[in-house]
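As structure tokens, one chain now follows by itself in the form predicted alone.
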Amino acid sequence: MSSFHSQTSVVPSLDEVQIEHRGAVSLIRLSRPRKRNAINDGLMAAIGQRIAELPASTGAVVLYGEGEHFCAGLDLGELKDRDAVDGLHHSRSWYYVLRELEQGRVPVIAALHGAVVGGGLELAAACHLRVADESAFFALPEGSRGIFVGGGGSVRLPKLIGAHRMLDMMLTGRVYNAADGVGIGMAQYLVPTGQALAKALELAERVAANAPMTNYALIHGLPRIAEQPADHGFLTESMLAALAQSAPEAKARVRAFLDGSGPKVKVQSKP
């Protein structure tokens, strides 16, 4: 995987995106709390670099924000001197990073609290799982500010919540609280205030324990199959199934299940 820095002249603000490793889970922290973790080019470049430099031992990533908010979106101070050409390249630089997040080697789980707004919501939408605590709120204020989403939100968010819900948010400034946001698909899990990171870490540890090839097939295959005609999807599925089950780790897990030493499916409590 090439680094983000090789794709752009922006210097990554690595002090604003911290990384920590806990066994097979890597935690990436947006660390710009005085700006509500608003995204500028340096911060986005740093996210890209952190993702590019994940060690081989990482099986899952947790992305979260320091302070009272996950991410309040684009740092609007960066717009004031930007012309159309600069705006085009700015969006393309975001696409590169968020594609690496979404289509990388391992699943990414976002822990959401406080503001998940504008570009922050676009960032969360590029993750594979999202955990929101009860303090989280979701908004797309670009419409009221005379701008348009530019971080892939018009592609990813309609797949999560529907095009007309996104249209409503941008036209009217509608804000969803955590419970309503989870209800329409902004996130998959709702937890009490202050518990999003713990829940995301719990999920990441579970995900990292899966066979790596299965995780890779899931995060790359399912989104593509969902957009393919049925006959194409069936073929893609069969090829991924054959590939996943041929991995040595998969064979060992099947043998463990058959001899009774492997884990069994159990009913879990409501998330």
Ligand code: 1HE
The other form holds:
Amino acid sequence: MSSFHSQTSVVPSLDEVQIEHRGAVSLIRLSRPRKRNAINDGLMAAIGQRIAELPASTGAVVLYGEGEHFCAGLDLGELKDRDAVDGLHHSRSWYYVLRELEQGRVPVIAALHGAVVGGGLELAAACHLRVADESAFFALPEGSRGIFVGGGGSVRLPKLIGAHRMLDMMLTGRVYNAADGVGIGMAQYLVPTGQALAKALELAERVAANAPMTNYALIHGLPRIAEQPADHGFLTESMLAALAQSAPEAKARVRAFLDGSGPKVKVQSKP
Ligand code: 1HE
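Take the protein just shown as the form predicted alone and give its structure as the form predicted together with the named molecule.
Now the complete complex, all chains and molecules, led by this one.
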């Protein structure tokens, strides 16, 4: 079996997933540009390790790719020798890491450029916010390669763009350019070419300045509430609201607004 989740022999390729800390923001860089940041077992294990080892001082993460592309998806070189059992465990190893990322302690913002394809799009979909620059393009070439998504794409992508659009992408090989992709919900922000990382950093700094409990309640609460019957959702919401507002930080922020020193809500010139 080649899956690192079912086998301890996979060594995380830490040199291919670099980490840097800038204040409360940690930057995780996919660093395998020769292969367009295609994800093999070692690289996926390294993403998992970088997430697991985030320091307590991290309030938000930016995930981005080195070189001309965000990520070319699964390293197809690994696929040729994999049997059905290996394939099952391989998928589960991706689920494990992407769940750690999606259901971790802090929000993760993906900065997207160039190819965001196959497993690269599945990785981006597990992040909480996505910023695309105008060079980004989105595709699911699995259909044309005779395979299927295996990194949680069939669960996460229909929630972003709708099952009918994902079906189209996989059946016909349709590629969305950045503007059209953002228009259908692949990402929340569109910026000029070369500016995705800067915009993601700016957003991450803002996110990291929120009360940690509010961020935690958002990334853990909202997706779960969306899956619950309304009656359960109301109860979950009320509990998260109670928890967030009881934190000392919330009290201090509310007091600051009431005494005139806290920020007011302002219209921003750009989203
Ligand atoms: C790769 C991969 C890869 C590049 N696996 N080696 N993903 C795909 O089907 C996408 C396949 N890749 C491409 O379509 C193109 O490479 C790109 C559009 C992403 C970039 O094009 P370009 O012209 O910048 O680069 P390139 O010349 O195609 O590739 C440079 C090298 O990276 C080359 O290797 P080299 O040794 O000849 O230099 C490519 O073979 C290699 N490379 N992409 C392996 N994906 C959990 S299941 C998820 C299932 C999937 O993700 S399926 C979709 C896989």
